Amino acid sequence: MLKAVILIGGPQKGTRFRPLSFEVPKPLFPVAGVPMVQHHIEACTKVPNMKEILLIGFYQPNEALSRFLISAQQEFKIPIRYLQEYAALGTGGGIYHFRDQILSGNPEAFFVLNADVCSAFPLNEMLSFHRQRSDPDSFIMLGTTANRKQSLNYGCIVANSDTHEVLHYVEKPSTFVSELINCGIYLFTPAIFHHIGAVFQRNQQELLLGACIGEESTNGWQRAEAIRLEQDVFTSLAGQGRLFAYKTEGFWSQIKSAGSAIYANRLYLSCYSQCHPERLAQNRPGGPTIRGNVYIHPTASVDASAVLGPNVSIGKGVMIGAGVRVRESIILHGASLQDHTCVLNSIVGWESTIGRWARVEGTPSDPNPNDPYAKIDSETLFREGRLTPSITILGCNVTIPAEVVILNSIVLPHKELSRSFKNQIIL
């Protein structure tokens, strides 16, 4: 039997995702109509013999998370549990801390997926790749090709082109190492805990040694259990004949910033035509004009003269008036777009209102379309003291008056604007 672990992180992470992460834990942010982490869960349930899915993170178990877990269990007919860390333990520390829960029932192997990636999740392919290895206790990491410049922002894998063995692994190198990067999706056997345990022992000895010679711990909260799979485990496993890279040609992207959520929205919508055609809106007599891939929640009310798409997601209870134009955007539940508004490359927050003839527009932070291996840049918010032009984000309960233009701006929740803004963070 198999299990899956999804690492969902916690509230101190996701700062680049503000103001959206103020309202909902980042893994529950809707991308292509469903919570981000539901795409992971769905992929896991398509693996035969999957018995349980565990979410590990350090969010307080809140109402939204509990509600989501209950509905996901009902929908996918599989036990899904949330295990809360007592602190941020890193990508390896979390699974080591909960190793008894992961190993209960004796799974032959388990997947580990980072929640902040969007992917076609080739889990079955990784499984058959693993079963082809002669060593049943080998470990698999999913890799994809990035361009030379961007590869420096990721974990870089040097692999043997015949055997696919990982010979060398470096997390965010300072000079070019390899175009093959780590996707944050792994297949482990229980033997991985032996290697994580060795790091734990080493950390403990270092802490004891530091305490003996009266050293202050470097970051004030150093714990032996804070273990990073990438830097602490993979670097030492590389070249030992245990770690292998499965290279995917399918889509993959990180979801670090709100701009990358718009890109992930596009990637997931584009695969719906194969895996979820029922989620895509169609052009129907008396309905709005649909261009390209569009998701509309059944409870949304859209005027027949509106034009939506490509790459638009409309949430629960959204109201869209006459002559509205929406493109490359996510409109979250309860928002209202009054007549003749135009929304491009933007995320419109929960319960926000955009007045008549207003225009809300951002600059897409898309990867270079002429480079097949380009990834989305996780831009910093500011460059040289100025806001980097990117998508426009309206937090929840924002009111935009009629006939104004909001361009490349971030508006924090509960704001009532009175005029146009450009390249601003509106606090």
The other form holds:
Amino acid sequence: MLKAVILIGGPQKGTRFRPLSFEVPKPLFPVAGVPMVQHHIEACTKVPNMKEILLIGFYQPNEALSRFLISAQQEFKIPIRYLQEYAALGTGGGIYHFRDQILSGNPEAFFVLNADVCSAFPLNEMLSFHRQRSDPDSFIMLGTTANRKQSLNYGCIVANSDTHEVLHYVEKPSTFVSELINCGIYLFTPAIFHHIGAVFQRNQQELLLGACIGEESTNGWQRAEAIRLEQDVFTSLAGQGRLFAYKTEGFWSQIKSAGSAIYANRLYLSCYSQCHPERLAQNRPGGPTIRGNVYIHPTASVDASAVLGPNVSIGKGVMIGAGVRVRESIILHGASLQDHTCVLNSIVGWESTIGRWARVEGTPSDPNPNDPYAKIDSETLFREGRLTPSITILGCNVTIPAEVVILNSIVLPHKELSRSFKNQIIL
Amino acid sequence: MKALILVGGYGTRLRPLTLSTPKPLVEFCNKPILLHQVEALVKAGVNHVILAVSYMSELLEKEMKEQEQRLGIHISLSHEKEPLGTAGPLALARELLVENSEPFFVLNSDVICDFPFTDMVHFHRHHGKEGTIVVTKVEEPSKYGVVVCDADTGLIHRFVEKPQVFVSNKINAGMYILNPSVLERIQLRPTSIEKEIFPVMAEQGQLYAMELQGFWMDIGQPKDFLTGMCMYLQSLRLKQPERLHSGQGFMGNVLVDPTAKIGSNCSIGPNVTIGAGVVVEDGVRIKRCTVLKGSRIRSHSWLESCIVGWSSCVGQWVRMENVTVLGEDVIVNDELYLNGANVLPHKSIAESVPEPRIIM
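Provide the structure of the form predicted in complex with the partner chain, given the form predicted alone shown above.
Then the entire complex follows, led off by the chain already shown.
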């Protein structure tokens, strides 16, 4: 049997996702109509003999997460549990800490998925690739191609082109190493814990040594357990004949900034035409005009004269008035778009209201469409002291008056604006 | 009576509109700028209008021929081969102006107001001296040259350029009535009437100021063109409210040509002029704009403080603001945002213009 672990992080992570992560843990942020992490769960449930899915992170137990777990278990008919770390233990420390939980029931192997990626999740392909290896204890890492420049922002893999063995691994190098990058999706056998355990032992010894020479040693045992899979484990596993890279041609992107949520929304919507055609809105008599891929929650009310798409997700209970235009945007639940508004490249927060003839517009941060291997740039918010033009984000319960324009701006929650804003963060 | 209108050159300040149409023919509140003046002059008894132009335009000549017939007056073009300033053109047109001994009008062509031509004639005859100039009150006189005159009689004492301390709030409104004798003061060379002729006349006690009642605006550039439109429409509201459009979806002072078509669920006004044959589709919001002849504004667009040039098309969900001016036959694609764009004629715009600039 198989298991899967999804690393969902915690509130200290995902700050680049603010102000949206104030309201809901980032893994639950809806992308293409469902919580981000539900795409992972769904992919796991399509692997035969998958028996349990574990979410590991350091969020305090909260209602949103509990409700999600209940509904996901009902929908996918599989046990899904949340295991809370006592502190941020890193990508390796969390699974090591909960190794007994993961290993209970003796899974032959388990997947580990980072929550903040969007992907076609070729888990079955990874599994058959694993079974083709001569060594039953081989570990598989999903890789994809990036361009030379952007590869420096990722974990870089050098693999043997015949055997696919990982010969060298380096996280975010400062000079070019390889165009093959780590997708943050792995298939491990229980033997991985020997390797993580070795790092733990080493960390602990170093800490003891440090304590002897008078270094600060408070929470030393905690720090020994903070282990990064990428830097601490893969780097030393490379070249030992155990770690292999499975290269995917399917779509993949990180979801770090809110801008990348718009991109991920588009990627998932485009694969709905294959895997979930029922989730895509159709042009129907008496319904709104739909252009390209659009998700509309069944409880949303959309005027027939509205024009939506491409790449739009409309959440629960959203009200869309007459003559409204929405393109390349996510409208979160309970938001209200009054008549003739125009929303482009934006995320409209929960319960927000946009007045008549207002325009809410952002600048897309899409990867270069002419480079098939280009990834979304994980832009910093500011460049040379100026806000980088990005998508416009309205936090929860923001009110935009009629007839104004909000351009390339971020509006923090519960704000009632009274005029137009451009290229600003509005506290 | 005769009148000389200083039309001048290419009207570069009102580009891109004047790249397609000579400035005097650009419609202000659905009537060519020049006709506002000429019609008012005819009412005051003028039967010969001389246009002092520094470039020749077939379009202007043709239009003036038609207006000659319609109004039953004579219209001449006086063509200066080199720039002659504001006084030189009077010397150039001397032959026409001295046909009789009557005083004549001189006007700057960019001025819009309730033209007080009949009052000017009375005022001028009453004081009996060589010249009368119309003055208007402004809030910030330090930006202009001001006129210092006798409060009761209007006798002008002197002119002060951009005064640093308050001396007067009255400025030259660009409308004069002059006796033919003034022509003896002007030579055929580049001369400024304001700086070289009037101060001398004032010194000699030959120049009077008549104060203008009501609004006044120099509409020579797009920003002021729109401000002038607001003033003109408000004056229509007081004098001929029946010419303004009202009803559901219309707010404030709105002038709509009878051949224009306005869709449903629109919100038009205040201060909007819609020209002949214009089509405004459903759900459009327009305020403080002039939409010139033959244009189309597609549904759900939002326009504020814009001039839409002739036969242009503004796409769906377009937002245009901040004195965006479209030249003739401009196409703005759907869903774009134009902020202070100045678009030259025959352009198709496919990208937003978030900050003011000229689109060649």
